[in-house]
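First, one chain by itself: the form predicted alone, in structure tokens.
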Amino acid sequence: MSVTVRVPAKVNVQLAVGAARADGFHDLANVFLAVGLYDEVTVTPADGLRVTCEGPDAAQVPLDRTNLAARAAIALAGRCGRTPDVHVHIVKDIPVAGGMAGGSADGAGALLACDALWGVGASREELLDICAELGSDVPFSLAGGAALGIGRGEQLTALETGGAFHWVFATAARGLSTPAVFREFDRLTAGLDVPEPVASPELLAALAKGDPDALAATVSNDLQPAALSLFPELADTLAAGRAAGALTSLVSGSGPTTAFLARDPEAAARIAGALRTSGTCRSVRVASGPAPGATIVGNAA
């Protein structure tokens, strides 16, 4: 038998970053919005643990035990006293190394799929606990919707949204390492008084109202200066999207994918068309959010 799970990408509509902690991590106030770009993760019984991948940029995805999907299978197997003998196949549609939590999505997808395949029946709380062990963004990939993540981003509170928000995403010619972006953030803020990260009340209100103009006025990403420092060409992409009518533009998470908020689907289509011909990005995708979290979409005997 096999189990297939669909899991969404995310955009950070607010990413407030505190100073580096003693453990090297940073406290965050991370407002996540899941969007309708998806990876699919299928797990099938096997003689041992194996990971395969197809789709755009699949060649960049590690296929060893460092892959978050493999780590998820190992973690769940360890909890239920079995060996992780499973073939994990990932169909990628979320940009790789793009700041949209594609790797985290695969981890959450594999965890939910293995839970179903093995009949573990773990509670949602248990699954979220394993997700938090795997990585800061993995719990949200499981949960989806909209949420505020604090701590490293793994401590989630679900947020209300009053409607759909329409986005255009531009992928870059190369990836950015999340640890490298955080190191650059530390370099740029060295000697400065970095405030404690808190969620913007105005931004949370905009989400709850479903008001794209109010959301556009309040989005922020404290990692954007670091991403632009490492990848200056992203400024051209951001400018092209704004010139095409985006309500706002920002780097998604640690980048280098750039995100553009549109007033409606028609505006999103116009912005996407302009970005495709701008010569400032590799590819362009349109998606709306909130989207559901990891969901079983196939269960074959």
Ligand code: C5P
Given for the second form:
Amino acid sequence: MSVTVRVPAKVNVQLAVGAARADGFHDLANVFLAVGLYDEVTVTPADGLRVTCEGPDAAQVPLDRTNLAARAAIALAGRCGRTPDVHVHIVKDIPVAGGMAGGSADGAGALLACDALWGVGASREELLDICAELGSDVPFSLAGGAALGIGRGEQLTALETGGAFHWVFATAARGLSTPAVFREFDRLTAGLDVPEPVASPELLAALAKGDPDALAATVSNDLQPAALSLFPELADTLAAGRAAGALTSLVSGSGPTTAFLARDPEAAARIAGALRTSGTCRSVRVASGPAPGATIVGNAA
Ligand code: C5P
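Since we've got the form predicted alone here, give me the form predicted in complex with the named molecule too.
Complete assembly follows, chain above in first position.
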């Protein structure tokens, strides 16, 4: 018996960041769009908890209990009074430490898979609650589509989208730690009046219309200056994608993956080709969004 769940990556089309709160987190207005790059998480009964991972970046994935997939299994098992005796296998396609919620995807995937494997039947609300305990981006990995996240980013409201948006993603030679990028944001904004984060009505309208030009004109990421400060070479990648015809370019979440919006799939292919030969990034992927959230794709007896 095993259960396999497929979970998408995300790009933040708006990431408005407020001042640091007393608990160290930042209030956000976080507009998430799930995109069609997926990790697959398979859970199988085992003697104890074990995590394995395959894929080009598998060596960078922690296989201990800091892995969000392991933490998800432990959290659900704790809620239903059982031990998390499960082998979690991750087939990783989402860039690691890239600002695309790859770790969060594995947490949401393992949670949904263990729920099915153990026949728990947790409600959507219970699953989203556990996701929020695991991390700020994990509820969105479960939900998918497009959503506004407020609070730490975990309080979600689903958003309408009027069509598919075509993206190119460039991964970087090294990762960036999300806490380090938020710390750099704090350093760069020290002494400044940081406004309350609010979602842009123009951006939400662009998403609802499915209008890539309007979306390109309104995307924003308040973490981008911090990511560029820690990783200045990303400016070259952003410039290369714009020179290749991207409607806009931005750092995805806390980075260092950079995201490029294209008008249509053909333009995305052209931009991807130019980035691949630009010498400014490690690898290039094309994906469109919105994509569905965590979904059970296999249930083997
Ligand atoms: O919630 P999560 O564990 O994914 O967050 C990772 C880190 O990112 C936090 O420890 C914190 O440093 C930073 N963070 C933040 N404000 C948020 C979300 C994350 O400062 N809203």
